[in-house]
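Single chain ahead, written as structure tokens, the form predicted on its own.
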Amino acid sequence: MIELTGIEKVYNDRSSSTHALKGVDLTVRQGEIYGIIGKSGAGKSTLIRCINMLEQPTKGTVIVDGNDLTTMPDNKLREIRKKIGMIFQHFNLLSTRTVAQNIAFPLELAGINKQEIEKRVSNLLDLVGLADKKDQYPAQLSGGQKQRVGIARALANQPKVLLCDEATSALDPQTTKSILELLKTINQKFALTIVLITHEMQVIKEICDKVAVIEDGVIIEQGTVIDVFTRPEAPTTRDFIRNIINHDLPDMFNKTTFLSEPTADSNLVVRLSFIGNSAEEPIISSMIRRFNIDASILYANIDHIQNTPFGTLLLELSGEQGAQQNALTYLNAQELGIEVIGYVTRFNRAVG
């Protein structure tokens, strides 16, 4: 649905230039909810932007559901722009119209008959929970009530793609839960594809199917929100989850040296990432019974990612070095995520 690639963008003015984006690849499919989450600064509302061609890239190509934004002209690519929807941080409703006439507005602007406008008006209204706010005006609504306003403005003319720009950020976190639900029955109900920014990782843990971390005008990392929550490479990333799921090492361990090969006195500290249905099964009860030795939690964490369960757990084993290594070969057998932090002599550990 939307296949972005190379996409530089720098803003000159007469004494410098600031390069906001620095060569992004990003590809959306269909029907898919797709995160992008950066820090201030890092250019995510710019490559939103460049989506639907209100930022024209400096070099690279944008195609949406099969048209190359970046080679058309002005009155095609108008065209295009009204199966584009997008909805703003700060709603961006005009005041001096009501709630029924702001949704109207683009579709007057678009030429539709008068009775189909009215039609689709009263449809939104009902979609987004505003039946009865229909001749307010948006100095009378709440912050929830005007984004509810502008996703049914967004949707009038019955748009393929819909862009979130920071569209939570102004919300309390109940009117944020509830904008999201909202968001996410209206892909399901219109299989629309759906691309936000945002800077809260909880917003991509609710409802996103896949994110993107950019930084500095770069992606730096990429993938379905289960596996950058469970697996995350990039520090930014580790910094932008550690509300949600920490990757940290316990204070105990500030002043450890790792060793990256066993010794006849040391333990093994390893990350488990549990996804799904292992999340629920007992591998260390089991990996314990099974090679006998001891296993203790310096960390766990459960939650779910929609509706999969997910789970973070980090262990130090001890025992036998032979059965250390049964054990984490046993593991690494399982359908979970490993990763060996390394091995701590015992001595150093019981003193730290």
Contents of the next structure:
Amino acid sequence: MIELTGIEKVYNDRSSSTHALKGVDLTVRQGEIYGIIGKSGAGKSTLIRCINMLEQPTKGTVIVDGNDLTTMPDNKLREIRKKIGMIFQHFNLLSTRTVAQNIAFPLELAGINKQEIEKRVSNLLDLVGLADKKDQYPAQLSGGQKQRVGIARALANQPKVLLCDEATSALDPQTTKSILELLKTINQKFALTIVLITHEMQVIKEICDKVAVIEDGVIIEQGTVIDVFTRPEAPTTRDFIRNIINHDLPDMFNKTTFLSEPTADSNLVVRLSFIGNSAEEPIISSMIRRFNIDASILYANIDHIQNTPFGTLLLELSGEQGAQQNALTYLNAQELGIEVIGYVTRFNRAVG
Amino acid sequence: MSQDLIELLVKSLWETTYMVAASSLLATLFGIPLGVILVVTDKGHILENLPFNRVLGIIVNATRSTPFIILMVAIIPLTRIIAGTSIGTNAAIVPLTIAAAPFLARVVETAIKEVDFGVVEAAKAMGASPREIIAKVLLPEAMPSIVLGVTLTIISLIGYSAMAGTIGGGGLGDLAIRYGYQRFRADIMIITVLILIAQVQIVQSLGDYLAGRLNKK
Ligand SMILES: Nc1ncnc2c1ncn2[C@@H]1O[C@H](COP(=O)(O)OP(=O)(O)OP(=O)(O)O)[C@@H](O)[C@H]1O
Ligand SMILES: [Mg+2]
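For the form predicted in complex with its partner chain instead of the form predicted on its own, what are the coordinates?
So here's everything in the complex, that chain up top.
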């Protein structure tokens, strides 16, 4: 549905030039909710604005629904934009128009007749739950209600893609949740492709199927949300996930030095992550029985990422060195994420 | 007060009203588009054209910084071309319009610049053309401020029109000078000043009311 290739964006000011995007490739499939996360100034807004050409990329191509927008003349681009909805952090509603008139705005632009507009607006008002506010002005609405108007407006022309630029960043957690639920409903009901950018991993976790992490104008990691959450590679990604899923070692290891090779009396510390059904299989107990080792649980957590159970377990395995290695081999053969943290000597550990 | 004087007052009141109304209308007709153009051709806006914008800005500023009485005399040849004569009430409308239009343009420019650029972007994202953005976003959103700007312009024009006597434009100001000042008729002076104050008050109140009605913030 959306195909970005080699996108670069350079902002030239009188005194300086900023390389905001440095070659971004991104593919979003029909019906996906694709999240783009990054810190402030990473280039998120620039990237999402390139998708509907609010920002002209310096290099690269933008293909939406089979149309190359980068080479398109203005009048054709405007027609395509009518099929790409967008919602904004600060809502950007017209203050002199009522709720209903705001929602009608894109329909007027599309030259749809009055009766049809009225019908669609009333359906949209029901969809976003604002039927009783239709004659109010934006100044009389709460932030969450304003964003609902924004969403209704973005959907009015039955777009193929919805772009969300920090759509929930100005809202409190509860309102954020209800807006995200609305987006999810819309995604499922209309098979609408959604691209959203955020700086909150919670938002990604809540509704996204895929995620890309952007840093300094480059996508440093991307994949399905479950993969990225369970096996984050880049430090920035870990930073983002930290608040939601703890990938840190417990405090008691603060002073511990981990060895990369086993010694005669060392214990093995591993982190396991379980996804989906494997979380229910008794892997640990069978490992303990088969290899005659002890396993102490240093940290454990079970979470759900979009209905998929996801657990992390930090284990210290003690027993004969050979048994430890066999257990490791066994674990590696299972369908779970495994990360060897290192070896600790028993002495060291006792002190630490 | 004699019948003659009352007739003179009525005639002057009409002249002032006519000059101000006509030049306000014309100034609005030219000033609003001029203000819009000043905004949309500026850097980063929907019809960016910097050289054009700068030249226009200079012209507007030049007109605005010329004192009205000088402007009026300086453009007499132009007035003659447009109005067919360089004296009289109709002739006065030309300099009044030329002075007021750039003034209003700057006021409109400021009003439109106060419209959050976010809504312009939103309209762009919905596929609005520059024309649609101007007609359906910028002007309606800035309308309360524009109405106040027009009000301000009309009030300035009431003031400027007092100087129109210089080129035989007539009006209340002219009456006050000729009778009230030069012939020591304090009563006429007071009456004309009171009428001028009343005119300003009425215009201001109407403007405030209208702007208040339009403002939904
Ligand atoms: N119009 C512009 N002119 C010049 N530089 C810009 C412009 N817009 C963005 N930049 C620069 O490009 C870089 C990326 O900005 P961008 O707005 O895409 O970041 P972001 O990830 O959306 O950040 P935030 O989370 O703060 O919104 C920043 O260094 C910013 O200063
Ligand atoms: Mg941003």
